[in-house]
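A single chain, nothing else alongside it, follows as structure tokens in the form predicted alone.
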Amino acid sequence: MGVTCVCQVPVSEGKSVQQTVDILHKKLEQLGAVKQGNFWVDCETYHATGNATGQPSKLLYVMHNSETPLSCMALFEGGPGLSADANFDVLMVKLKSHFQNAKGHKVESRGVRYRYCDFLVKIGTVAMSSSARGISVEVEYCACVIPGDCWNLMKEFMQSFLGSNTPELPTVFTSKAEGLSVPVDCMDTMSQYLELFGRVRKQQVLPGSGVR
């Protein structure tokens, strides 16, 4: 796994979610990117069933990524997080007396995976309750694991197809005590998706946004 940046791209004015996604596909293909199958990332929300302290309980987010199909990531609201095998989902069922699945809060991003030289690019439609809520773009630079060594190159590449929607350096990297010199891991990517999904949950349903 290399350095990864996940961002949300706004729907183009006068266009639908799918039309905007198609425009991004076309731009990538014009650059020479090649399709390499599909991808998905999903997130289930759980809340604690009992809280003796009277304080609001933290939410628990259980996430999956097609890039790591045998793993399951769990992140508490505000941290910490852990990576486990796929049997963690079975454990959550057994812990239903402590953690209750928040029905209707599942968010997922699905779309096409592209390869361009040392870059992997994933353009996804973010959906909740079968309604498209936005567009996610994940860019991974596979040749490096140190954010500080490759961010300028990544930003330049993203500008070639995202233009003014190119994101700034993800806060998941800048918030680390050691700065940008720490090797990345899968939790950095999932933390970015969790942040994006959190913003999507607060958005209104887009007109004509049924997911096909």
Second form
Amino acid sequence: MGVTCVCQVPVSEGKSVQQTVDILHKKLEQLGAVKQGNFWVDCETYHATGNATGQPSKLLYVMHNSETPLSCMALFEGGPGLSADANFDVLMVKLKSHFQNAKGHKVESRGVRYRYCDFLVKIGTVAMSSSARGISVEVEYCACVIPGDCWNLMKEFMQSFLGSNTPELPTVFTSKAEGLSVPVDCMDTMSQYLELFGRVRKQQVLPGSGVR
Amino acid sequence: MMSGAPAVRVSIESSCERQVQEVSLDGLETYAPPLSMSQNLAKLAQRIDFGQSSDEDEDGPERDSREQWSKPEAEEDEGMVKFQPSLWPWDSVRNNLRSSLTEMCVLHDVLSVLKDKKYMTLDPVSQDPSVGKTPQVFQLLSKKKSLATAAQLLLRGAEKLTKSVVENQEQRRQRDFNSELLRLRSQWKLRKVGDKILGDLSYRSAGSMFPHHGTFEVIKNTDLDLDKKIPDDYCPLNVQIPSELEGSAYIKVSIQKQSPDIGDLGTVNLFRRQAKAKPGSQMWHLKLEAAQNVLLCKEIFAQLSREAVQIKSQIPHIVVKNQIISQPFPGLQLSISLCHSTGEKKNQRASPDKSKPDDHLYVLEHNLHQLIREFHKQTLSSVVMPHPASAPFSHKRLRMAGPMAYDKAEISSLQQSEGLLEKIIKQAKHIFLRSRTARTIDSLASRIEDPQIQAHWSNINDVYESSVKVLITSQGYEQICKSIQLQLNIGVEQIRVVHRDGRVITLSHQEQELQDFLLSQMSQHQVHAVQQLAKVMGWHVLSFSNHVGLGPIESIGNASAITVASPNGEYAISVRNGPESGCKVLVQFPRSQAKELPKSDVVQDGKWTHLRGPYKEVHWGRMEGRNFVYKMELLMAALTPCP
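Which structure goes with the form predicted in complex with the partner chain, now that we have seen the form predicted alone?
Following is the full complex, with the preceding chain placed first.
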């Protein structure tokens, strides 16, 4: 468990999602990274029902990550989140009367996992109902848990293969009350993914992106 | 009245003068007051029989005859006696006493006369022999009859005694069976099914999941002849164990060179040890223990063969009959076999392994037993039970994996992924690697005398890791030449060498690598020793290189070289030492000592003759000295002239 940074890489012009992903893979392999299996992150949306006022109901997002295969994370956008056992999914089924599943809004990101010494790079294709919508890149530095200490190193590493697409310091770290010297949590990673998925959902459907 | 006889005193005591009226609570007796005169008279008067006094008047006319007169007189006397009691109450007593005294005196006189034997003797009455004589036959018959009756009585008594003794023995045997059963129950699990007593000798209650039932039956031992003597090891209780658990078994783990013929597999079925009977332990105990051991060995072997078939490895494991064969290292074979002997005297095949007595790795056999017991314990451990209804059956810490978002590394560290076979193969590999390393070091130490190699093995080891510290020294110079110290960590497949100067080198399992490495270190040690020696002797080190690039190429490691100059600068010694090429020592002399010097126009001044000039090789083999450093010291001393 280390400091993670999730960012979105725009699809290169004239190329499809798959081709952009392949370019990134090649860059990483040239760098010397080693393929270490696959990964997936998915997110399901639940509406809270039974609202007295006419306010739009809060959306609950239930996410899974292959890095923590036995856990299930549930969070509200910008709000509190919790990490639980895998039985949480079963619990959500039982709470059908209070939280309804928005089946069409399931987003997931699947791809290859690379390891380069202490760095873990996951390049995934973000898909919503089997149509590729974007590319997510997650870089994790496993040797450190304080974002303030290793952000510069991570940025330099990301610049080596992402080039101009390198992101800034993620807002989850800057918005924390205690600052950048607080150890990271799995919820930080999930919030970043949630933001990314939200952006992808709002995007238009990419032209030419076929069924994965 | 007697005359002439001495008076005999007779003392008379009245029993009780007065009657006790009452006894008070403190023991004081209150006597009834004696009767007064008038009371006494009244009492006596009551005793008068006035009817008799009327008879006195009727007998009046008969008073004429004396005889008749004596009777009434007697009666009268009696009446008068009654009437006058106070006259002589002791009369009868006195008369009786007097008569008895007379008799006693007579007897005394007779006895005293007899004593003298002059006037009177005692003589037995002579028996008439013809009168009371019985014939001998009658005597015999009578004796016989009396003896017979006596004998019958005695026999009847003896019969009763034996009957009671036999009954006691029977009871004791009955009690023995029960006490044996009690003892059996205190050590083994028993239960009663119908009219049979069954027991359980499996490890199921300890956590085993082996499907064997492991039940034995307790039977009464009734085949005992009461007439014969009871044997010493007689036990009233016998156990019947299932036929497949009879005999004894053990697991043999051995490492040997790869057998060329695959048909040799499956021939291990030898039996080599007898169970030592502990004194005081019953036969049923030994039988049950042996059967339990057989069951455990079967379980171990079943688990190993199951894993051997299921687990995929680079070189597949072979399971043949009662043997599992795998290859830990190329050219080596690890065989784990279940040796079960049913106790028959003859072995089907002759044991071929008698020539290699220490082939069997007892440590690994013991470790197998321990591993399977650990596995049992884990099924039952309190880490697993009790557990909440929503959690899966696994380690307690894994329940927190969900909420704490453990990643894959943390989860795999909590979960056991290795089976019994993998563990035992790793242990066997480590044992083999360790023994081979020791053999390599020892062979080098015995082969090479200069420099010396010492190995200090660590006492504390792991099943997968051992360590040894190797020192390369020169004899006599241990304090100054101690720069080569190596720490070898022997793992499962590799040896990690940590040098004193900080380098970490990983060697594979090949013993040639270790040997080459140690040889190269030994050659480096010689050159290091020269450097240290120079410091001590006051010589200056001009150049030093661990890995020189000049000269012939070594196949093992690199050659090292050093050049040292004498304190006054006149001489210099150059040493080049390589693992294969040996050592080469050259001495540089000042120009003044050289035999032929090229005359030159440039160098004309006499002072230039003090510089060092040509080199000359030293015949190192002909140098005096026990070892290299000693020889070097002598050379340095020889080249340092006395002031």
